[in-house]
Amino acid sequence: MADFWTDADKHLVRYAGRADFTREIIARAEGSYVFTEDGRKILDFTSGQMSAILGHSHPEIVATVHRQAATLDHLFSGMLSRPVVDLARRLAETLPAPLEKVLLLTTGAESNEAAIRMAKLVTGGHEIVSFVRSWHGMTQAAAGATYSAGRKGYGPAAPGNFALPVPGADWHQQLDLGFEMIDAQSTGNLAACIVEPILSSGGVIEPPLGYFAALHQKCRERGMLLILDEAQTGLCRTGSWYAFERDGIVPDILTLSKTLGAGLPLAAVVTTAEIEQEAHDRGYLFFTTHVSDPLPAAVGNTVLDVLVRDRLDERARQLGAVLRQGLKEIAASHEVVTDVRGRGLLAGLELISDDLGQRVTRRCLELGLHMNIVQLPGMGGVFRIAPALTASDEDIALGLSILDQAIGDAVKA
């Protein structure tokens, strides 16, 4: 084990800001748990990187990977296979009209990059609006629209990026004022607004009902497209197939990633036939080495199979209610917990201080629970809780019990 960490410290680039790697060597994972080389069993309350909605090593995903890798895994970007076309059609069938055109890619940042590029070409503008606590990725345009982290020390972002305040109780006035300031700075080239239906890295903040309809109207008044980034909220995690369904709107462009591949690299851009035609007529160019690859597309089809068959949207609502009730009981027992929020199986529990959040995180890991703490200026610390949709009632109960004990231990310490 000492050699492992010596090699890791010597040869790996540290890519998570000032956060260190978790000092555990993970040997395997199954269901809601990861297992270390020294035999520890750790409950995964983040489902990997908020992605493994079917749990780790789901047997049907494993079978699909084996079968597809043995027959057709990768193709030239101009070639098509049945898994790709099937997944595009089936995704469109889960969405309201007029969303029906699909581009299959690899990561969330990549899908947001492609969506922003499409919006710029179609509208003729280049200015992009996003939330002040947003996270859309670390590639150029996606990073330019990301405000929750990663802006200091890298020089200027692409010109024409503007931030909207995260909506609170007085969201009407905030939205009006936000666009007044954007209009004052804009050169008249507004292209799109890209936002998450629930700001995950921003602290699991859900804008009030009515906000997105009003935001969509602001975009239409300015000739902008509305892009919704459902990397973490899409495909049943919030208790419905897509989080935007709550708001009675349909975005101009939808991006999916994390949950679509259930832990494997798969992302999608979904838009209307009208927007796709305009982009094509103007020579839309966006492809990557792994665009429309058969292997991840086959996995995406299996993800849809399981979600539909096992009614995991209903399961997320049911299990989410159990999780939320448990978190509320924890909040009632500990004064250091200041808020519980979220929807379905994406929940946030806010603590009063950064330092306490770090201590609770460490104690949870010692007790066998992996947690993720979001720490932003002006906020204490928010645990971002996203168990697999396949988690059992016992998994949720165990996680709540460990979290409750860890907060108590950290406060005493």
Ligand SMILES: Cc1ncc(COP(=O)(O)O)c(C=O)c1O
Contents of the next structure:
Amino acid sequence: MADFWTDADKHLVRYAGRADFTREIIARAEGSYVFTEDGRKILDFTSGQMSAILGHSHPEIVATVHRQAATLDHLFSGMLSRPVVDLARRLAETLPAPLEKVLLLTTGAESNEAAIRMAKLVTGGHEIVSFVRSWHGMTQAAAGATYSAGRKGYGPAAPGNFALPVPGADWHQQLDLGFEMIDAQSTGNLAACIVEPILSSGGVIEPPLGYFAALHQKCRERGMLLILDEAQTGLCRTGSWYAFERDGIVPDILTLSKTLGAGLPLAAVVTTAEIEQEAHDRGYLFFTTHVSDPLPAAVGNTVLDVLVRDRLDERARQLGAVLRQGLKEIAASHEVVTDVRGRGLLAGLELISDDLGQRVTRRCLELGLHMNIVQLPGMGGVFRIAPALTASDEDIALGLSILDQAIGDAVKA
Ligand SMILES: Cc1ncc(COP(=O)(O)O)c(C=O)c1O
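Right, and the form predicted in complex with the named molecule of this protein, after the form predicted alone?
Below is the whole assembly, all chains and molecules, this chain first.
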């Protein structure tokens, strides 16, 4: 035990800003739970890093990984295999027309990088608009479009990145003003707007109905593409297959990641045949080591199998309502809880201060619940709650009761 932390402290780069590693040695995980080396069982209310929608080590994913690793793991990037073409077709079948062309990659940042690169090539522009509380990833263009953290200390972001306010009640005015400012700053090379349909790292904020249609219109008027980043919201998490279904829009480019591999590294860019053709005509290049890899693609197919067969979109809706009801009851009995929001099985619980949030997080962990809090200037702390879609009613009830107790204990302390 001592050796583990001595070695970790001596040899690991700390990559999480000021946050420390969780001081538990995780030995294994199964379903909604992770198990520590010293035998503690911890309910995972974040699906790992908001990814493991089928819980951990789902037996069908385990079987797919075994089978696929033993038959066809990785290929020269210009070679194709059945899992890749099957997944591309099946993803298109879950989406409205004209989204039908798929690029299979590895991580969320990478999928956004590829989408932004495509938008630049197709529009001939380079300027990118995103929300002030956005998170699109840690690679160059994705980080350039990320405003919620990590902008300071790394030199200049690419010229032509513009921030748009996160819409509130007076969203019409905010949108108009936002674009008035962008138009004033633009050199006439706007390429794309990239946004999350529900801002997760931004504090689980759901833009009002009507906003995305108006945003899409603003993009069209300027020859920009609308890229929707459904890293966290795609694949049934919010109670529908894709969060944008609520808004009656179809993005020009959709990126998927986290939930697509249900915890394993798989991401996708999906676009229209027209945009893909234009990109191809201009020599679109996104040639990576793991593009179109058969092993993660096979996992993606199994994820779709389970989501469809077990109707996990409906389950997320139903269980999400139970979760939100429970959170509202917690809010009603603790004054320090200032808001409950979210959709389906992606919920946000806002606390009056981020300092309290840290104490609640610690107390939850002691009591056997893993929670994640985002700290936002001027907003206190927001717990992002995203249990596996395969969680049982009992798992949700247990999580709620631990959270209730932890908030009470943290306030008393
Ligand atoms: C909405 C969104 N997009 C992109 C990313 C980046 O994904 P990755 O960390 O896999 O690069 C994240 C990660 O948190 C995310 O929440």
